Amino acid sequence: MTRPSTTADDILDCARTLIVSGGYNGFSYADIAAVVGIRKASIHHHFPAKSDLVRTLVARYRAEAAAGIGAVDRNVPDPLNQLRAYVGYWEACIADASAPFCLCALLACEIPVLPADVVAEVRAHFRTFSGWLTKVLARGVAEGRLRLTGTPEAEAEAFLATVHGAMLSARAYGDPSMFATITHPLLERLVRPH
């Protein structure tokens, strides 16, 4: 059962859309007020400063992402298929434009201008995914399913960077299929031949 949306949820959802479209400095409370249909004072009531809003948004995004990888861990036992599920999630989101870019990857590009509390949340997101990918890759090697050319830690960072770079390429070319063009060979390189 889903809970009904609150004003704070509507504000966060709107902020997420605006950040993915134009970045941290690409929106204001006036933009959110116009979309959500509330006054700026209402936004300040929930989130006194823009950094509070974006930090809360990233924390919520991180919780959603952690739940997603938890579901993959529970429902997809094979390490290679876990990697495919992760890539497949983003491929579908980019294709249907439901989430065409990772919020934290986008914000990472803006770290020099972000408030420190937002930077901490963004970095924590990357550490979470890097740690998860490291475990998946290490388990895949131990089970004889994957082959790596470097350590699981280095391969996890390269995998994460490639996925985020593929998002950027899909956006730059205006072609969602570019994501698969880049990520499918990445997956195939990891498959250990039988």
Given for the second form:
There are 2 protein chains.
Amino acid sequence: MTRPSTTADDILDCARTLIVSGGYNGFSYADIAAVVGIRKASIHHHFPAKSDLVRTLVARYRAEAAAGIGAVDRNVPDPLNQLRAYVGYWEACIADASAPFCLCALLACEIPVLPADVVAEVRAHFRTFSGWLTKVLARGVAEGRLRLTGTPEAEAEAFLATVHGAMLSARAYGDPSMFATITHPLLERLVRPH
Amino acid sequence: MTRPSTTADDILDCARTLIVSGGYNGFSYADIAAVVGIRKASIHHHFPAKSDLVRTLVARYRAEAAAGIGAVDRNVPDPLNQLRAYVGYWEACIADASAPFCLCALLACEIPVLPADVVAEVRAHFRTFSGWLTKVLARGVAEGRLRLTGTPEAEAEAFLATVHGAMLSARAYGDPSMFATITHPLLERLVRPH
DNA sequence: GTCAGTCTGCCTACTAGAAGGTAGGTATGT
DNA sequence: ACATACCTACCTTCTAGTAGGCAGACTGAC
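Alternative state: the form predicted together with the DNA, after the form predicted on its own:
Zooming out: every chain and molecule, the one shown earlier first.
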């Protein structure tokens, strides 16, 4: 456990906020410098190129997401409640505006103009989550808790897409509650009546 | 029916392609100039500021979308087939890569850094479509063709969000068929069994 | 008809500022 | 002595946007 100066993390935190708000081309090193209280050139010391910064950021984001998935897998036994935990996490982030959009979802919008190594990380994030959701849905069916109309794979992709679309609609309407309006019925539909 | 030079339209067409691929901050007047075969300054003759260009573009896009809705309303009697027409339109656009993303959905991602007048147009587009979908779904229920689990309003928002999320997933995976994988079950779920 | 005036569409040439990035220096800690 | 973290100063390229000119098409007045 090295404990390096927190500046690199501050830069990443700031970059994340800026990207979530305006995308890859919506922020500059100058923007970060102003917030972190450092000179523009000093950011290049930590991250030589912008693509290095964003690639590192997405990698860290993916690690955090993997840890989050791990925690849910360990602490939430019921598959349905696992889905609720996932949706609830974003509901809270959007409600308090702390992170009103998934970093990778936003970057995915701009894939055609993104550096290739960033694209690879973003794509991997999508695969990680659709894979996890597939597993959760399949287990929910096996345990008789969930009711699917398609394969777990297809339902997982649809679930992920709807969650991302819900983020987008919440942003489009400027109304955080839109996220819950869309995602709660999505969850309820999966509940197997007993 | 004035027939002005088509240059302004060429500029708008080009801007649309560029925005759909990389967003508001992902293109410049120089990019358009290179494609249209005109000088950078000449674009300012047609659209003084970038926000003017994009606002006009979104307004035109909305007019086209309204015309499309009108045509579907007139030519497709069945509500379920109306939904199929809407989804099918995007399926074709994504498959042939002619317009692999909804202009307004992509701009909505960047709302926090967009000019206010552009945001207003984008927001209006979302309202137009969720309104139309609400109407179609309600009529589908009234005619006994569709089966909803929630209110037409909520189902319409979920439908729109899933379609947008499906575009995003198709882009994220670099796989156009992902759009159909997500949207076809979405449609089938609404079919009322007879 | 034609001739001045004007409007349109596009041009060259330019600006100020912001973009990402580099060179080379200094203070500090090991 | 070496590396880390940061600095000032600078570079090139790109950004949106402006100023002013020029050729051609439309306008009305004579």
